[in-house]
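As a starting point, one isolated chain is supplied in structure tokens, in the form predicted on its own.
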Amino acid sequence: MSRFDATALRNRMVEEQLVPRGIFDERVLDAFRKVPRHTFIPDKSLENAYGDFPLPVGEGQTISQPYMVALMTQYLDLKADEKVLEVGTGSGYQAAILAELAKEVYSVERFTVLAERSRAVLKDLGYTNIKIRVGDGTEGWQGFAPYDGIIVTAGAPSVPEPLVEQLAEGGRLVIPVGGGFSQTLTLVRKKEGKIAQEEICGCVFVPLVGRYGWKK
């Protein structure tokens, strides 16, 4: 077997980063195994794709550490049928992870160059569920709305009201909240019209920019 063949480093990295860090749904952890990271790395690096680290994607933006997308997955609570809405598609990589556990996957991307290198990346792998578009995923994307589960990967000063208003009864949204240099991981619920907050840990991403988060 080779030094850096990717379904191994698939497998170890779930065995030794995700599992032993509490990440338990197996259907998370199949999407895990299954979706190969190193092609949503700009350089496809076999060696840094499966590493426990977030990794630069472009325009300032990363591809999280697996654990952390892993966590932030699994608190979505997916069961297959959802409709989902990922602000800040980024590399791509979250929303194949989200496809492979939801039915329909919306993807909202500030960076036309990254929009269009995960757009390509995602239909050489064959995923026809997901939808991406350029713009301020801080509105959402209201013409799909509702969603079951909402994610947002970069850090908010507070949770946009627009994402809250676009959750379904009973959607689960998941982002981080706090300041431009770390955050509160945060899952909020919608139930009988009301919103329940519950922080999950710290965490560090970069700025969610955009009318209802920080400015440029």
Second form
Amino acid sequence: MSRFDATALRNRMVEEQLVPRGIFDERVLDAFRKVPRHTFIPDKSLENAYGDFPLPVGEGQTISQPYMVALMTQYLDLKADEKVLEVGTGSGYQAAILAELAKEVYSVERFTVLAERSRAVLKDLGYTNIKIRVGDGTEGWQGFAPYDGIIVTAGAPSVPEPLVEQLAEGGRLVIPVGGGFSQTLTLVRKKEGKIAQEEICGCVFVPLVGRYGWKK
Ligand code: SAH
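Now show me the form predicted together with ligand SAH; what you just gave was the form predicted on its own.
Below: every chain and molecule of the assembly, starting with the one above.
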């Protein structure tokens, strides 16, 4: 299929899956029209890439359905000049979306193979504002803190304390919190040093495994 077909599939994904469910941030919608989701999935299949479902990305991990990626991104409320931390690079797709919307993206992945593949795909696409590190993202990434936005793309038993500490004043942290099989998407905000927590909706993510997450 040609590039034009992929563009058409992305436009349809935006109009059918995102807009009707309440994704209204035009910058977010534009990022979804632009980022070639199919290049981030192992078989590069156009048919699957733009469907309304999560997809396997290797190592037993999954890339969330487009709507969930969009919803989490919209809650970060990015305007262009932010520094963002992602925990769980996976395929690198969410990192690319963030890179379209913020100034700098830092992403941590526990599996070396996934981090390396994402790095290669993102480099091929020409992204220069994303740094990926292999490690335990429940500890955040102290070297570049504080972050205006933090997004955790795996399900946590509770909000990891280091992530709250690495959140900038006025910053937003979006994270699925709950049990191993289903969680509640949660928005944590830091205002005048105080933490406010808000529940968004139910969701299902692979487990966040680490020191401040699930212990294997
Ligand atoms: N955001 C990804 C989807 C990630 S799936 C995308 O756009 O494709 C969740 C990812 O979190 C998996 O790749 C998993 O390996 C990773 N993960 C789980 N626990 C982690 C931890 N403590 N630190 C870093 N990555 C972790």
